[in-house]
Amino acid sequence: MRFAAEELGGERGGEPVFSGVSFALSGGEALMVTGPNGAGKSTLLRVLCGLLPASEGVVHLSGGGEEWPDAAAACHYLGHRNAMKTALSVTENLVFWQDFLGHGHLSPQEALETVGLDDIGHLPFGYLSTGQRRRAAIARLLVSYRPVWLLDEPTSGLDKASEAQFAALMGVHLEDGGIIVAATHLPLGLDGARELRLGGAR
């Protein structure tokens, strides 16, 4: 599988925030998107997964076959917001996302065990701490399989132990032939990841 951007541009509020972004990733490869606040890191991820239109250029996904015909179908997007309903329990949220996205991977309980939240699945999501919410959102990546992970500051709110745990999960995803594009201010513990800097020299 190959995931690529060609001379990609993006806008926020009608104003250009980046242009001329190009990269190509194959299975097992990761790209760290860095740069100052306002450089367009979040906008780039949203364009890559189809949540925002590109102002210029194109996003390509090849080698996905009928199962993953385009980038939008192949991508998991983890944004600043965790995309969970606060009134539903953690498990109910994960069941919803697994049903909605299809391609079941781990069960909700298995996913929660993987992120160290196996004893709080019954609690409403709104009761959780900031770190627990982020770990539950990471569990969402595990209940349905997608080959491309687009991650926006994925370790925000995590303690050091949870950061290490997530680095291990990303490593497993790459070993399985997955692809990761992550916008981050902090090292994510991925050896060999390439870097794309926005808002400055690349």
Contents of the next structure:
Amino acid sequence: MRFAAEELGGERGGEPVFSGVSFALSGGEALMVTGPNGAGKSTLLRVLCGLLPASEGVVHLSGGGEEWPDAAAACHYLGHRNAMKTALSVTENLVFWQDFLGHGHLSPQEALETVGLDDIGHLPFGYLSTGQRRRAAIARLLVSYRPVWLLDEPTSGLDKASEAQFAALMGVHLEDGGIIVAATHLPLGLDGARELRLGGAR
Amino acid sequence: MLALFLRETRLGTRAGSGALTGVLFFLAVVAVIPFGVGPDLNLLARIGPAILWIGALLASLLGLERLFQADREDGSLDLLLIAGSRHMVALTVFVKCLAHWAVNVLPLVAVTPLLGLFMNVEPVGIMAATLTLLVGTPAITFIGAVGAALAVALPRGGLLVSVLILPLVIPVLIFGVAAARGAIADPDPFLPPFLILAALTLLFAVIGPLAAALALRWSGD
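Switching conditions: you have the form predicted alone, so give me the form predicted together with the partner chain.
Let us now look at the entire complex, which starts with that chain.
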């Protein structure tokens, strides 16, 4: 599988934020997107998953077969917001996303065990602390399978132990032939990840 | 899709969702009308179906603006849109509308017979009003989805959504009231306006979600 961007440009509210971004990733490779605030890291991720139209250039996903026809279908997007309902319990949230996103991978209970939240699955999501919410959102990446993970500041709010745990999770995903694109300020603890530096702020 | 419907109804019935606000508002509107127009029972009976319809219409506009806003605030909307190749966005919107209608509007239809008694509407008229509301109110929700999708990024879009969609729901109101009155006032027919009402609902069930899906696609930021 190959995930590539060619001469990609993105804009926000008519203002160009970045342009001329190119990269090509094959299975098992990770890309760290770094850069100062306002450099367009989040915008790049939103363009990659098709939430924002690209102002120039194209995003390719090839070798996905019928199962993963395009980038949007093949990606997990973990944004700043956790996409969980505060009124529902953690398990209810995960069960919904597994049903809706399809391609079931781990069961919600297993996913919660993996991120170390197995004893609070019955609590409403709204009762969780910031770090726990983030870990529950990470568990969403595990309940249904997607080859490409687009992560926007995935470790914000996580403590050291959870960061290490998450690095291990990403390692497993890459070993399975997955692809990761992560926008971050903090080192994620991935060996051999390539780096894409988005330059000059506005 | 069933998962989405169950999630939406579950959210709608959990504490703090405000699903009963509409019923209380409906009750308030209909309950004050007799005090306002005076104790003329014949007049009340004549305007009864119209009052029921107007009350239900206004009550079903309440909370419409939250249809997509809540999902946008917690980031779920992004994921629903990304999943567009697996579940067509218009279909997602359709299911969300159905769930919204079942939780917020169906209770209005359920209390209509009781409120019809307040208005001294005769039993046949009450049945007709309830039936027309049952058939007509989904159209209001489907049109409302378009307004909600357009105003999804606006923090105080509530009134704007209502004003935006009001012109479009006028035909629904006209044919709904015409059918409800046709059942009790003798020369007026019941079936033709009722069939047009059903046709309006079917039409908006298709157009509304499609337009709302387009609006959501372009609301991305």
